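The chain below stands alone and is given in C-alpha cells; this is the form predicted on its own.
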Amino acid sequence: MSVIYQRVALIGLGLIASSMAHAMRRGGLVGEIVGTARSAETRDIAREVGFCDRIVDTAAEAAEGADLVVLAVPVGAMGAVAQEIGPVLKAGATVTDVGSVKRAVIDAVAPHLPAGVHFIPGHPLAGTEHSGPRSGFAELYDNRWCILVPNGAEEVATQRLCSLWQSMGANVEMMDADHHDLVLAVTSHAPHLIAYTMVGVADDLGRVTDTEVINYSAAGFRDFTRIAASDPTMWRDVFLTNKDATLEILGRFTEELFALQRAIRTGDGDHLFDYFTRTRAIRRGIIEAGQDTDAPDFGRSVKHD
C-alpha cells in the first residue's frame, strides 16, 4: 500500500485513535503520526507504547502542518478543540472526527475551521469495553463499518479519507448527518442507555444483593450489560447531543415493551412467539453480516467512541 497522508494528527489518544495509529502503521499508510491528549499521563503512556512518531502537549501543536487531523475526543469537547486548532490548520488539510453523533459535531466544529480546510465527519462503528492508549490494536477496524458524512467537502478529499479507512480494514458508507444520528440511536445509543438502566435496576432492587448480581450473572445479564462498562463522559455527551433521536427511539422501545408486558400479563403466547421469531431473524442477520465477531484477546467488539 502507498502513503495516503504524509502527516496525521491524532487529538485524543484512547482506544479509537491508538487503534487507528496501529492500523495505519500496519499498512504503511502515513508518513508521520503526531499525537496529543489533554492528560499528561495519557501522553506519557502513549510515548511508552510508541504508536505515534511524536507526542506533543497541545492540540494546536499537533495539528500544525498536518494533512489529516482526527478529533478523537468526547463530543462535548470537539468545539473547543476546533477553536484551538483552527488558526494553525494548513490550506487543503482535512479534519475528521470519530464521534458517535454527527449533527452536533458539525454544528460545534465547522464554524471554527478556516476556508480551504475540508471537514468530513466520520464514525467508525467499532470498539471494545476497554479504553485508553494501551487498549488499541491494528485489527479493530477489520471488516467493521465506518460512516463518513461528506458535509459538502470536495470529492477528492472525501475519497482520500475513504481510502484511508478502507486501507485500515473498514467498510465505508456515506451517510447524511441526521440519518446517521437516527440510525445510531437505534443501533447504539438507546441500547447503551437500556443497558445502563438494567444495571441500575439490579442495583436498586433491594431483594437482590450486589453479591448475587455479581456471582450469579447469567449469560443474558452479563452479555447484555457488558456495554454499560463504557466511558461515562462519552455517553453523557452522546445523550445530550443526540437527544431528539434517542428520545424518539426510546419512545418506540417503550411502546414495544408495553405490548410485551400486555402479552405476558394476558398469557398471549402466540404474540410472544411471533415477536421473538421475528427479532431472532434480525439478530441472525447481524451475525451473518460478520458484525458479531469477537476481537481476540480484547473482548467482544462493541460500538465505542
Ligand code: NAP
Contents of the next structure:
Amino acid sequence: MSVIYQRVALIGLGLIASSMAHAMRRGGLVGEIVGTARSAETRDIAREVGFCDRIVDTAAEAAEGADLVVLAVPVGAMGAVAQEIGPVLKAGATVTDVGSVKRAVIDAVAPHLPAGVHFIPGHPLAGTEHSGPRSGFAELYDNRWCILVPNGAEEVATQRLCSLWQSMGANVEMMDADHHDLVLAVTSHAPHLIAYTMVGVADDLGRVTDTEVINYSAAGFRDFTRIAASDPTMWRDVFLTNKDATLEILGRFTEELFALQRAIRTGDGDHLFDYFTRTRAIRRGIIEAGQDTDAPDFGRSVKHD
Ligand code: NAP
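The form predicted together with this ligand, contrasted with the form predicted on its own above:
Let us now look at the entire complex, which starts with that chain.
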C-alpha cells in the first residue's frame, strides 16, 4: 500500500491511538508517526512498546509540521489540546479526533483551528475495556465501522482521511454530528449507563453475596461487568457531553422498562413473548452483519464504543 500521510501526530497514546499506530505500520500507510501523551510515564511506556517513530513531550511539538493530527484524548480534554496546537499547525494539515461524542468536540476544537486547516472529526466504533499504550493492537479496526463527520471540509481532504481508515481495516460512513450523537446514545452510551447501573445494583444488594455474583455471572451479568469496567474518565466525559441524546434515550428506556414491569406484574406473557421475539431479531441482524461483539476477535473481548 502507498503512503497516505507523510507525517502523523498522535496526541494521546492510549488504546485508540496505539491501535491506530499499529494498524498504520501494518499497512505502511504513513511516513512517520510522532506521538505525545500528557504524562511522562505514558510517553516512556510508548517508547518502550515502540509503536511511534518519535515521542515528544508536548502536543505542540508533535503537531508542528504534521500532515495529519489525531486528537486521541478524552472528549473533555479536546478543547485544551486544540488551543495548544492551533498556532503551530501547518497550512493544509488535517486535524481529526477519535472522540465518542461529536457535536461537543466540534464546539470545543473548531474555534482554535486556523483557516487553511481541514478539521474532519471521526469516531472509530471499536474498543475494548482496556486502556493505555500497552493495550493497542493492529487488528482493532478490522471490519469495524469508523464514522467521519465532514463538517464542511474539502472533499479531497475528507477522502484522504477516509482512505486511511479503510486501509487500517475499517468501513467508513459519513454522518452529521448530531445524528452521530443520537445513534451512539442508542447503541453505546445508554447501554453503558445501564451496565454501570446493573453492576452497581448487584454490588448494593445485600441478600446476594459477592461470591454468588462472581460465580454465577455467566447468566448475563458477565457482559455487564465487562462494559462497566470501561475507563471512568472517558465515560464521565461521554455523558457530560452527550447529555441531550443520552437523556432522550434513557427516557424511552424507562418507559419500555415500566411497560415490561407491568407485563410481569399482570402476567401478560404475550407482551413479554412478542417483545423478546422482536429483540431476538435485532441480535440476529447484528450477527449477520458481522458485528457480533462477543466474537473472540484475536483472543480479546472487542466491543463498540
Ligand atoms: P486511554 O487508553 O485512556 O488513553 C487516553 C490518552 O489521553 C492517554 O494518553 C492520556 O494520557 C491522555 N489524556 C487523558 N486525560 C488527558 C487530559 N486531560 N489532557 C491531555 N491528555 C489526556 O483512552 P482511549 O480509549 O484511547 O480513548 C481516547 C479517545 O477515544 C476518547 O476520546 C474516547 O472517547 C475515544 N474512544 C474510545 C474508545 C474505547 O473503547 N476505549 C472507542 C472509540 C473512541 P496519560 O496516559 O498520560 O494520562
